[in-house]
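Here's a solo chain for you in structure tokens, the form predicted on its own.
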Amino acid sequence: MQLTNEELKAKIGELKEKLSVTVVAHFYQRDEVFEMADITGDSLELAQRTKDDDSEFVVFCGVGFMGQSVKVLSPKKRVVMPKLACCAMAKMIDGIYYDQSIAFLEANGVSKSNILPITYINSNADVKAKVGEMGGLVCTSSNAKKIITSALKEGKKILFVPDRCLGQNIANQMGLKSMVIGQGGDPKEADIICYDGFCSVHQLFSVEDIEYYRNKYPGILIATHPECDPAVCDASDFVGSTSQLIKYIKELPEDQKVAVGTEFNMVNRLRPKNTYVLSSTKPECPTMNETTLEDLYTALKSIEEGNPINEIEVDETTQKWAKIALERMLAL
């Protein structure tokens, strides 16, 4: 017989009390899963906070690269994912595509020794390791500008993977020249060379959506995530990472209307009044929403039975170089 959500929550609570586990959930998770988490946050925050946690198991409700980041920073922890969901953006690049990007730059007059790679944290461990081995580092949407500013001091070309929008938006903010591999342009003339990856959810927002809300609600503010198209970010009143968006909106007067361009579940939890989703369709991340209460219960039961499912493993070499790339970021 299928259990109700309330019955599942009760059983999950019992297993959490019994086992040495910490349940963590990203902001984009379903409400009912999010509510069962001991730690919530964005991807890097979750990886950092679980480092200091004493539980043997981290049960990570999110997508694959996030579970890998926990394992990379805390290799002795056992990381279990209720669902092996994969971020679509992270899946757009792997070690082979990364190597092809380096080969493209070399074929177009940029030597490998003159390339400093930066990977958005939304990438798998093998890409982080490639970046770390080349002397590069990781960034998040909140610290990308700071990381790129520091990296430019080395006088090299920045190869930014995998999100072209974040790379272009930071370049625009800093008055730098950018190009996207495969979309024309001379890499010798660009400061930041972007891989052609993107977030399918943040591509849903358009300048037309902004115009609609501005016309319907005079005085409304538009707040968007830097994974949105540069034209959308340029037309916004505020652009920030997940945590920055949360802070910005919480500090607004209650009667100030705001339309937000990021994932639906997070926006829906922000505040009860005067907050709108900047899209005519529901911008819900399909892979983030794969994890259900039943999946979480099944994962916890597997730990209780001594046979954990979906346990994250990262080989020693990948772990070493990916950790170096992450630690270079944290050092800044």
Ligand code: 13P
The other form holds:
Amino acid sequence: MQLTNEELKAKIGELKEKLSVTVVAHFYQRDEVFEMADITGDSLELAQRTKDDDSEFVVFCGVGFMGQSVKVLSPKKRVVMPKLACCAMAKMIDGIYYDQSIAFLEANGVSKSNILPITYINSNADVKAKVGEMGGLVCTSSNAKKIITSALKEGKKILFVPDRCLGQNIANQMGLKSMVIGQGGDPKEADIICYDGFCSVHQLFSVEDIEYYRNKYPGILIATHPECDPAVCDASDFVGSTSQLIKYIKELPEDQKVAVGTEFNMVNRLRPKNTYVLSSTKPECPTMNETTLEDLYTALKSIEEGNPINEIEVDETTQKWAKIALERMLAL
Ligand code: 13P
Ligand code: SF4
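Next, give the form predicted together with the ligand, keeping in mind that what was shown is the form predicted on its own.
Whole complex next, starting from this chain.
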């Protein structure tokens, strides 16, 4: 017989009491899963806070690269993911495509020793390891500007993977020249060379959506995530990571209308009134939404039975270099 959500929540609560586990959830998780978490946050907060957590198991409700980052930073910790869901953007690059990007730059007159790679945290451990091995580091959407500012001090060209939008948005904010591999341009002339990856959810927001809301509700504010297209971010009143968006919106006067360009579940949880989802198409992240209460219960039960499912493993060499890339970010 199928259990109701309330029954599942009660069982999950009992298992959490009994076991040495910390349940972690990203802001984009379904409401009922999000409610059961001990730690919630954006990708930077989750990486920082789970690192210092002392329970034996981290049960991570999110997408693959997030659980992997916990394992990389704390290899002794056992990390279980109720669903092995993968961020579509993270899937757009692997070690081979990373090497091809380096080869492209070399073929176009930029030597490997003159490249400092930065990978968005939305990438798998093998890409983070390649970046770490080349002296580079990781960034998230909340610290990308700080990381790029610091990286520029080395006087090298930045290869930014995999999100072209985040790379271009930061370059625009900082008045730097950027280009996207495969879309023309001379890497010798660019400060930031972006890989051509993107988030299909954040591509749904358009300048036309912004115009629609501004015409319908004069005075409305537009707040977007930096994974949106640069034209959308340029036309916005505020651009920020999920945590930065939450802070910005919670501090608005109650009667101030705002349309938000980020994932559906998070926007709906923000504020009871005067908050709109900035798209006529539902911007729900399919992989973030794969994890259900039932999956969380099954994962906890498997830990109780001594046979954890979906446990994250990272090989030693990948772990070593990916950790270096992540720790360079955390040190900043
Ligand atoms: P944050 O770094 O803002 O949590 O974003 C992660 C993500 O996947 C956004 O789509
Ligand atoms: Fe990946 Fe986009 Fe989903 Fe974020 S919203 S997890 S970038 S697919």
